[in-house]
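One chain comes next, on its own, written out as structure tokens in the form predicted on its own.
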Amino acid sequence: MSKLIIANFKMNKTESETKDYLINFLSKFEDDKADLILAVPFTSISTARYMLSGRNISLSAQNICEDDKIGCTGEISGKMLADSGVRYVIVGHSERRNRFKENSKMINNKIKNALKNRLTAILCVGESLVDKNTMNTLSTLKNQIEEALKGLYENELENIIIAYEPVWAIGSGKTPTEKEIELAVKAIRKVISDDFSQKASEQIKIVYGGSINPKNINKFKDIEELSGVLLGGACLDSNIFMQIINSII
């Protein structure tokens, strides 16, 4: 099974910017190499799906409103999101969770949004610094996914990508060790074989993310328990980030 590689460009790239860089990307990348999937910022979205047309990759929004039948400056509505080709939605971002003071209802409802309009989420979790000093990584872990897929059926879950995403890694350099992420990635399938099944625990997709670069990409290809990574700044130059989808596959 090719290993699934997603990017998030966050706050980055206008779109003549991300023109630019899928111009020099896609003349690189073949699509038998990795499932990827592109978070683009949202004013890119049209511009990618454009390109992408034909390619083997597929478009993620960064973010989703909670209701499509709320009026909300600003936000943005998963029907939209389905009509402009999105597939995927990233949500419960740990920069949501701290800037926006997006609580486990906010996310539980934003999932289902996403789900109701047929687009997969892709749920981030994960520690924090003093979770991971004072030994709570585990219950923290459970807690936000329980909270998160409160109200789903088992079959929903086909729909989700669970990221792990540490905090404390996030943007920081610093990364868990490999046996970190087997003990997160293990409890992670836990919480979903006790709320659901054995055989959904074996059948999610759980993704790493958090300070990945081509130097450390190594470490993280040869955990058997995940299913790929979640980039963040590391895409955002195509050379590296073709470096590091080379290095995966």
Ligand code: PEP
Given for the second form:
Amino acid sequence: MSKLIIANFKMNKTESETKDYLINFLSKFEDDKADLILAVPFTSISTARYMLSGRNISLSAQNICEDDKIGCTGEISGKMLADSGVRYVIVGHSERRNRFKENSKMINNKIKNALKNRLTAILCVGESLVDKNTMNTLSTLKNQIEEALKGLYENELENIIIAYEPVWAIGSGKTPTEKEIELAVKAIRKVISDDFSQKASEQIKIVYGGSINPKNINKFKDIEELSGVLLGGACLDSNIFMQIINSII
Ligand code: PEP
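Based on the form predicted on its own presented above, generate the structure block for the form predicted together with the ligand.
Let us now look at the entire complex, which starts with that chain.
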């Protein structure tokens, strides 16, 4: 199975910068080498959609409103995203949990709204440094997953990808050991098997994200339990991004 590679542009690149980036990137990337999902800013979605037409590369949004009701100035509905050509949406990123105070109920609502609009939710979970230092990594993951997936039916997990992103690893240059990632991913699968089924736990896609770069990518590519990776800073330069893609495929 080809590797899943998710690129989170975060709040980077204007529309014209995205265009320049994609001109360079698309001339080098071979679509059949990996399952690629580009999570561009809202303002670049339309341009990216146009540039990706005919290519086997998917688009993701980085946020979604909790529901599609009116009276949400400044928000983007699931219906708008689906209509814009986006197939995925990132939910529960630690930057939104921490800076924008998104709590577990909001994250659960966002996931339900994504599913209602036939979008696949990329659910980010991960422990803080305090959780890690107090040996609370696995209980944090369990709690975040159970709260986020509350009320979902087993068949809806087909449209969920879990991104294990330790908060302390994001943008810090620090990464967990292979052993730590394996333990976390096993714990995530156990929660899914306890709350849904063994089959769902075997089938759900889990990726790792946090400070991946061309120098450390080899560490992640052979972790059997992982379906792929999620990149932040390292996807912003298309040459560096290609280097990582070439190492992982
Ligand atoms: C992220 O923000 O989801 C992420 C993985 O960032 P970085 O790769 O820059 O740590």
